[in-house]
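What follows is a single chain, given as structure tokens, in the form predicted on its own.
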Amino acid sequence: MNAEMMRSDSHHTDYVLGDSAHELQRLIRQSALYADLTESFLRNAGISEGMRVLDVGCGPGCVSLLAGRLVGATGVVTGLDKSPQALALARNRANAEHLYHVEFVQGDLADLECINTYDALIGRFVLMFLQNPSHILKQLSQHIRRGGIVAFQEMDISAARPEPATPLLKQCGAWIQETFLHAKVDIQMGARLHKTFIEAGLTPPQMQLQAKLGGALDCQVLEYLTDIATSLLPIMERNGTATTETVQIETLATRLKQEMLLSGGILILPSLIGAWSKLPV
């Protein structure tokens, strides 16, 4: 495949948290801490050696890594973005591994033309960000052959919480989510698959639901929550959800730790919720 086989126009999809340096280098840390659980979900779901697969929302190409290394080099990978920015980084991730079957193009998944058919079509932390996502869903799908499978893994971040709910770490999640709500992600997307499936015109789909949770010493989940409000800082500035001296980011990972140390307790983070539909024959 070349970008001359996918295009697209002035109606782009928003990526809320943007394609800044550090926002990239934080899909991918992020990606880390879920590969286990999304490598399972696309398992589950078929994807396998020899496959052509469509990843959509790819960002810096961690779905299509991971999904390279499951159909091997008899399938193709086509990573789907529209950051340069991104699909540079992606590509360059892609070399390093000598996975040269996984390709990225640039184009918006709202607005997608397409000559080639796939045998899968997946995406991880995609629909989310959509403000139509079934009708997408199902443009989307028309790119997939007959009795071909649609796979997409999405947070319920409403069902992160603390235990016990002590109080820093609740006002970091009410932050991280009232900005995601101010900014219409849809935070319980994961529970809304199964709907949002069958809105598209798809079967009822097979679902799993995964998550991770970690205390005071595990690192990747102070980390995660961290970096989320990392990034998100400047929008909950502009909303008037919080300030920088409010967060005080710097210090807010060593705060969170010593809190959770106090009370012995943890943190429980997004639900990652799957779905996959095979098409009809």
Ligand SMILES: C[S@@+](CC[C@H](N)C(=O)[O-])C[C@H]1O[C@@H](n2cnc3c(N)ncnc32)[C@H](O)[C@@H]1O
Contents of the next structure:
Amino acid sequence: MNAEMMRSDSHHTDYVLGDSAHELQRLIRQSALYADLTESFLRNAGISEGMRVLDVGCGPGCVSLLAGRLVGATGVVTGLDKSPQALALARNRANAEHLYHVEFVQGDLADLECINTYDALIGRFVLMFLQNPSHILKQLSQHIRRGGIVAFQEMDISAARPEPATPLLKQCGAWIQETFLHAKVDIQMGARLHKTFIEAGLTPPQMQLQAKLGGALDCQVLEYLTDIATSLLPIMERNGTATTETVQIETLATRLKQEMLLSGGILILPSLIGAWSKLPV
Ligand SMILES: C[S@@+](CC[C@H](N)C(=O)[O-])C[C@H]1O[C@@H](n2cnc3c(N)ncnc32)[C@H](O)[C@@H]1O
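Can you switch from the form predicted on its own and show the form predicted together with the named molecule instead?
Up next: the whole complex, starting with the chain shown before.
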């Protein structure tokens, strides 16, 4: 099957988060945080036993592995990503879990040549990085059979906020948003999924909204924030958003925790918005 899906070299857009060892492990930690939300999304979208699923922008394979468990050994999941480092990690993880029906292929989803037909096209946190998501979604949907499913889960980062809005938490959120905006990432992609599906020629999608949130003693929300700040720090420095001196990454988690303990507040992480449509029969 891998030979049937080929990589074209004509599209090489920069992907802002890159594929450093830290970033790939961050994606795995992020996935652990969101696993229950993504699993319920995939189930609601209709991913079920025996299906053939294409997961685009799979990274180190977290969503592909989730889908692999849902479709079982009678199904197939193909994870596609342009990063060889991410794919090597994804393959190791699938082997370690004995999910031999989950395979990974290198390619650019903007330029996919594929003669397979799948029952479902899925993706998470990937359309937000594309410059023309509806056009690419339309192209990708051509690899799905009639009556098949298209399902994407994306973030609305603009919905993230501390409550109350204390200074360091606000500042940290602003650094992250500014860095993404500078890199032309659509931080409201989740909220634009409905429009994107329709522009791609799909039927108006069913949708769901979910979020994670927690206080200072819930180490996951603060880890999430400092983890992404660590991945983005070199880019923040390059584009002038912040410097290592202002961010002080080594002590950031401790200072954020102290601020939250003092305020007794919570941090609401980006909304996760899911959308899914069925292709006409
Ligand atoms: C934020 S990560 C999400 C990974 C995974 N879907 C998840 O939810 O954990 C985005 C992934 O999309 C991949 N990606 C971005 N643009 C791509 C493109 N044009 N073609 C293929 N992969 C792409 C990146 O390499 C990265 O692994």
